[in-house]
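Take a look at this one chain, the form predicted on its own, written out in structure tokens.
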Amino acid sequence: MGYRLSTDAMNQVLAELGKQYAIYAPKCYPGGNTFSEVDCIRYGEVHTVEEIETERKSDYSFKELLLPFSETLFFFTENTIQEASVIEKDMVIFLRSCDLHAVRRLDEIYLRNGLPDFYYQRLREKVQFVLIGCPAAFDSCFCVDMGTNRSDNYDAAFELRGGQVYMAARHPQWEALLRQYGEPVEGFAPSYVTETPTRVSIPADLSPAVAKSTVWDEYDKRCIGCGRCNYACPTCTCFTMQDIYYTDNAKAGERRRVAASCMVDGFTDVAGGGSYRKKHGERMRFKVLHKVYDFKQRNGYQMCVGCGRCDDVCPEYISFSAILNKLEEAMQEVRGDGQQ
């Protein structure tokens, strides 16, 4: 059953939720991007509908949110560790699809990669999705092509028509929220993507044979290595480690988990001091065949979600989706130098 309401009867409902959740949504920040009077819109706390931006992508994803960019493990004294606290409220995460679908890839290698991660496991559990409904798709998105165009694996859906809210819960706290605010409407279910501007074919047949094309080169120089495409993007997972020591007390501080990049200088640093794909194509080849080969080849389906993000934030007008449809040519080029 759905729910159709007002925006005035949504803002009581969020304010319901507020009691006992966080709730975060795609939001704007006006000049608050890193080019001069650009907005950004990324994801903040929300405490009304009119917050919630449904116009526009996100510039940055929900991930933030389960993987802070920088997030205390524990701090530490000569003789003592302690634990770092989580956040008291549980978490309302309002996204799209592809990114609805970016969370499976997270908990996938946080909690089903072996051991599963302590830190962000005690966030995901705190974590409800609400799913916003996506009637067309942006630009750069290629989702469906991707197959995440569409999910059911939500707590909650969520969409703007014709400015009045229309939504439908499957957690029972929500649906009493929706029954005493709104107005039943049948057959409510959020809108989804079927075809996208972008399009992108992955061969078949890929292998890591496509490592040894010349279609990398040009990254060499087209590439700046800032990293942002991993940044923005909701499936890039890589971290470091930094202990920070406090200046009036050198035996006392904490270890943060702080976002790396494999597009950035310093990443593939190790102990004695080598360092390895110090050029950017290689960092290029590196990141692709991570999205669409060797995580497909460990977990049975693609990392990359075609949320487009990357190709969005690149200074360099660099774009992935390109990238994938290279890679068909770069393996009839590959299979020639092994005919020869």
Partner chain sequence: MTVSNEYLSHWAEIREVIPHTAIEYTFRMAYQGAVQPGQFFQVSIPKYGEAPISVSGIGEGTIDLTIRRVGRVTNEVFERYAGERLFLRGPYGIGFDVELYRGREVVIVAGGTGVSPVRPVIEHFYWHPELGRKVSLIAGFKSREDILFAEDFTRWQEQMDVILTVDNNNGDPDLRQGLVTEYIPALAIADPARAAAIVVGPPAMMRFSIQALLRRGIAEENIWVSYERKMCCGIGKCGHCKIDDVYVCLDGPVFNYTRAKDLAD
Given for the second form:
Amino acid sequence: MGYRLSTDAMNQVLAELGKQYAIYAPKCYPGGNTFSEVDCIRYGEVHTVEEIETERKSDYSFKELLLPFSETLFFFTENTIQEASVIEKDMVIFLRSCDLHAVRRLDEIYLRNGLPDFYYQRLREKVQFVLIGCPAAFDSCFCVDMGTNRSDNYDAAFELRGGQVYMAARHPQWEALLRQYGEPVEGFAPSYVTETPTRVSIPADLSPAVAKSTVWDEYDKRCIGCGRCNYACPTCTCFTMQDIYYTDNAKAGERRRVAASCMVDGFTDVAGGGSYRKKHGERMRFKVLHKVYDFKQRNGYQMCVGCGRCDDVCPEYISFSAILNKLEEAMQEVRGDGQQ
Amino acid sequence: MDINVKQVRKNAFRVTKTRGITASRIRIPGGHLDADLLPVIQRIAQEYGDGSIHLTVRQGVEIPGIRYEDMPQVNQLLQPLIDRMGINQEEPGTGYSSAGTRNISACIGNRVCPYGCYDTTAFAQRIEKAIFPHDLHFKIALTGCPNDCAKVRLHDFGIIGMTLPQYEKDRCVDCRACVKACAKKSVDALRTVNYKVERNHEKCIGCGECVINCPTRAWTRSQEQYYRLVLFGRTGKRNPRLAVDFIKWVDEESILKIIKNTYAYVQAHIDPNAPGGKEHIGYIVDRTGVQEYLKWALQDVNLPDCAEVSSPLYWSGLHY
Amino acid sequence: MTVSNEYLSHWAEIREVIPHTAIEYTFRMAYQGAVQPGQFFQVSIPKYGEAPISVSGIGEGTIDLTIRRVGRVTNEVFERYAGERLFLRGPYGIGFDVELYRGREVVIVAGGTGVSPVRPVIEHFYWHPELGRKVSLIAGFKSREDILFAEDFTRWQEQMDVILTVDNNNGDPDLRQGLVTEYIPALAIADPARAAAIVVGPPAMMRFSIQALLRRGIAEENIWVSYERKMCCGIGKCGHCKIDDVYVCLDGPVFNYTRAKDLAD
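Output the form predicted in complex with the partner chain next; the form predicted on its own has already been displayed.
First the chain shown before, then all remaining chains and molecules of the complex.
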């Protein structure tokens, strides 16, 4: 059952939910972006509908709520180790369909690929997801081609239409709240994108042989290896460990993990001083194949959810979707090599 | 031909080398102009000038080849430019009321440039509004960031945009992009300590390279705009020199007040016998001593807590 | 459901410190539990960090960890001595299955620190001479000063053909000279089709050694390699060790060459 609420009523619902949950949604950080007086849209705690940014795509995804950019795992002294505590409240995360699909990818790595991750799991269990209806794609989106434009595994759905809030909840307590503050509407289903301005096509016979294509060479020079694409990506989850000891007590400290980028120097450095993928073109190939080939080989579905944030955030105007669309030609090139 | 050249000059026309011919000098504070005003300039140049225009070094437009007797018609035609750019004027249709205080120039600033820390044109227009018209010879320039593309250190007042970098350490992933950028492109004010970044505030020039290079938004800009105000640079005959730092991390209001205070100081101290009533501020300060100037300049100025005032002020440069 | 926190390490006592070179030491750690040759531990020193270290020896109630003094992580270890402790977690990864080599000729080619992960395999053959039909070991180091497990090599010679080579032996009669690959063509291999090979070392050394072994008629499926990669978790999360669709920490570090040959970093 769907419900229609005024924004005031919805704010009361949020206030009620706020007693149990910390509510996170994409919100506007005025002037918070790279360049002066440019807003940044990213996830933060919200208390009202007005704070939820529904008009603009978030520059950074929800993933930082489950995998913070910097997360303390434990504190240690000489003889003791103490796990860092977890936030007390449960969490509600508002996100679009592409990002809800990304959650499955995060779960795949952090709950199933090898042993489950304690820190991810304890946060993950606290989270309820509210799907933000997404009536129209942004310029760089290609969710339809990645099959991530629709989601039905949400705990609740939310959409603003004509200044009114439409909600549907699967959670019985939330349903009761909506009944209390809103009026029932028949047949509410969250909007989803059916076509995107950006299209991608990934060759069916894509294989690691594409590494030999010259398609990657231009990125040796074009890419600056800054990692923005990874940090903005909702499915990039690599991390690096850091041990810190406190400057005022050298015997105590903490171990943290911080988000890592396969595009940034040092990602593959081994203790002896060696490293792999020194060229940025090689890193690009590694990232692209991870997103649209390797992960699928391992898990049966594509990792990339087509949100296009990597395109939006790249300071060098390198388009991930444009690379995907070069793969067919790249495969032809390497197949041609094989025939000679 | 009987012309009061002093009035001509005050009215922003030039006494040119060609007898009988003047040139109209159009102010464009902040150097940004709505394109639909270009036909106004074009018409003046074609109907009253020689059909050409000159882009001045201070970002104005000079229309040469105008006959002195056409000045009233030209002034009439200038009115939309004056109105749209919000130039203070004594009487509509009479052109510019003064010319001593020069056009306030600015780099393109944050309307376009990724390095720009503020809207240079808007601040230029605000200063223009506060000080023009005035006969005193003041040169003011604004630049968006410490790259100083506007070369503001050649001006009486140079205004350099700064941002006070805000660091959210929990978003920092130790990629070192900021540290490298600061070391290579700026002043090497950042250090990695325990995988997080420490900023040497004393060294930091507020250029924003750390913010620009940060891939995670660990570094962001301060909500407040800050500036470095530099004083009394000049080119010219006797002692060309660069402006020196006066106040770092100063705010807009303080800058406006200091500039206005300087007008009062100059009026009180200018050599009454200065040729053409023109004496460069820097030479006046050289004569009165810096302390006397500072007494005037900082009167009723409420600097922000973070402002750092340089002392003593010392200019060098070339002496001929 | 709460899962156990795999990131928490456990103290292990350092029983003995065995210096090899100026920068490489073996730490014999008290350890109870099953460990497979070729597996690794995440070894950490609070306040510095963690690094993946291959098991270089498996004893009764002990494991050996051979650690090279490079980088911040491993320098700290060298300042600790017997009686002190280290944080460990593991073992992780898939190691060598020594049963696969039973009754076969085995060729082991190792370069530099690559000797560490294969040392438990060599020791296994040394103590169980009945298992391998014949074991040939070619080990290469930069110089005499870089040789690890020098005493072991002397001992191993009792049971197997050992070729110990350095880049320049300066006339030392105990050492051969040159790259390990130079000694592969002359190896006595009676039945190359059934022989097994293990190759561990720097990437270029591994590539050329495998080419030489293939030329000797050793089959791709009978060659095993072990990879060293950066790892921050050991449990398939951190992503650093991923190559193509493989996680070295989960699917390796030991790989059969039929899998390894297509992996491109």
